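The data below hold one chain only, encoded as structure tokens and taken in the form predicted alone.
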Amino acid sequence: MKIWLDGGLQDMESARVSVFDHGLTVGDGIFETVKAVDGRPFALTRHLDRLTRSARGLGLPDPDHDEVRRACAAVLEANPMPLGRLRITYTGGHGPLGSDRGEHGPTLVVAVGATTRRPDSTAVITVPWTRNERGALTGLKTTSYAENVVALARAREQGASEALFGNTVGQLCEGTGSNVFVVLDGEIHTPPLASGCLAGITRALAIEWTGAEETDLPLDVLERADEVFLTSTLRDVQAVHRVDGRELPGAPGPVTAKAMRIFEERSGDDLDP
């Protein structure tokens, strides 16, 4: 396995990042996960644009898009696979042990791992912890992911693949690594960015391609929604057949099934929409 680290390909076994890298010591970093089909990345331009927005939100230098594209192409060429999870990680670089940054410049790592197509439907739970819609990191895709690790572990314990958060005012927000959509009276709704959710790439495409509405939704909408589905880079559009103890028989329902079909067709037609 070959990865890209600070300017070139390296063997996975020999590649080294400093133990003083700020991404390791304090979580001072950002990342993107990109779907790669037969060595071709999907929606890479949108992912790089979000990487830059996240970098600016953290006060990191803008990543060099040309370098990141070269890194992605080199890693995908060196590691052929039918379906891959391409991970771009960009950190504050070598720094002191506290929160202050050093002056060594950022670290860039690009790696890929094989993955498989997700099932058509899945189970989710809600968790008692909240997303802070007014936090300093709100809307940024940072490497400070420990909260998601804890929530996803809770979901796994309950036989689910995702955990859904409300925000501090009791509105539905997002999953640990996904956005959430609900169907009410035949119409598709998803929480707005003001709820504190990440501006998901698949979320944005699903809104554009299905006409979904951004709507403030109470967390308990999950108890009465006709259908529920998730979006993310590797889930694409995935139906939900159980929320906590509530079964949603027949998932994917008709609206979700149509959204799944539209997404598959449109994403197949254009690899960089």
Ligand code: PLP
Second form
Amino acid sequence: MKIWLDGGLQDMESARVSVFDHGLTVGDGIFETVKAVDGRPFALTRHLDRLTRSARGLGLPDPDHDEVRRACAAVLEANPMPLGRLRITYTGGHGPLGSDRGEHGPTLVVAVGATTRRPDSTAVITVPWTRNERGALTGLKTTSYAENVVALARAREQGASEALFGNTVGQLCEGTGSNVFVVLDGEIHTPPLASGCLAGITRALAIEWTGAEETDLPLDVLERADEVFLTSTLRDVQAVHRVDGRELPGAPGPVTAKAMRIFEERSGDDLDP
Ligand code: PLP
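Coords for the form predicted together with the ligand, given the form predicted alone:
What follows is the whole complex; the chain from before opens it.
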């Protein structure tokens, strides 16, 4: 397996970053997960734009899009696979212990792993912890993911594949690695970015392609929604058949099934929508 580090391809087994890299010591880093179909990245322009927004939010130098594109192409060419997940990691680089930034430039790593298509439907839980809709890192895709790791572990313990968070004012927000949509009276709704959720790329495409509305939704909307679905790079559009103890029989319901179909068709037509 070859990865991109320090401006070129390296063997994964021997590639090394400093143990004092601030991505490791203080979580000062950002990332993107990009789907790759038959060796070609999906929606890379949108991912690069979000990478830059995250970098600016953290005060990191703008990533060089040309380099990241070259890195993705090189990694995909060196590791052929039918369905892959590119992982672009960009950190503050190595520096002194503590939270100040060092003088060294950022670290860029691009790796790829094989993945598989997700099932059409899944179970989710809600967790009692909240997303902060007004934090310094809100909306940034940072490597500080420990809260998501904890919530996902809770979901797995309960036979679910995703955990959904509310925010500090009791509104529905997002999952550990996905955005959430609900269907009410035939209309599709998803929490607005002001809820504190990540500006998911699949979310944006689903809104554009299905006409879903961005709506403030109380967390308990999950107890009455006719249908619920998730969006993410690795799930695409995925129906939810159980939320906590509530079964949603027949998932994907008709509105979700249509959204899944639209997403599959449109994303197959255009690799960089
Ligand atoms: N929300 C969070 C917290 C995420 O980590 C992700 C993706 O990893 C998403 C939402 C979905 O975003 P995207 O559709 O860009 O994969």
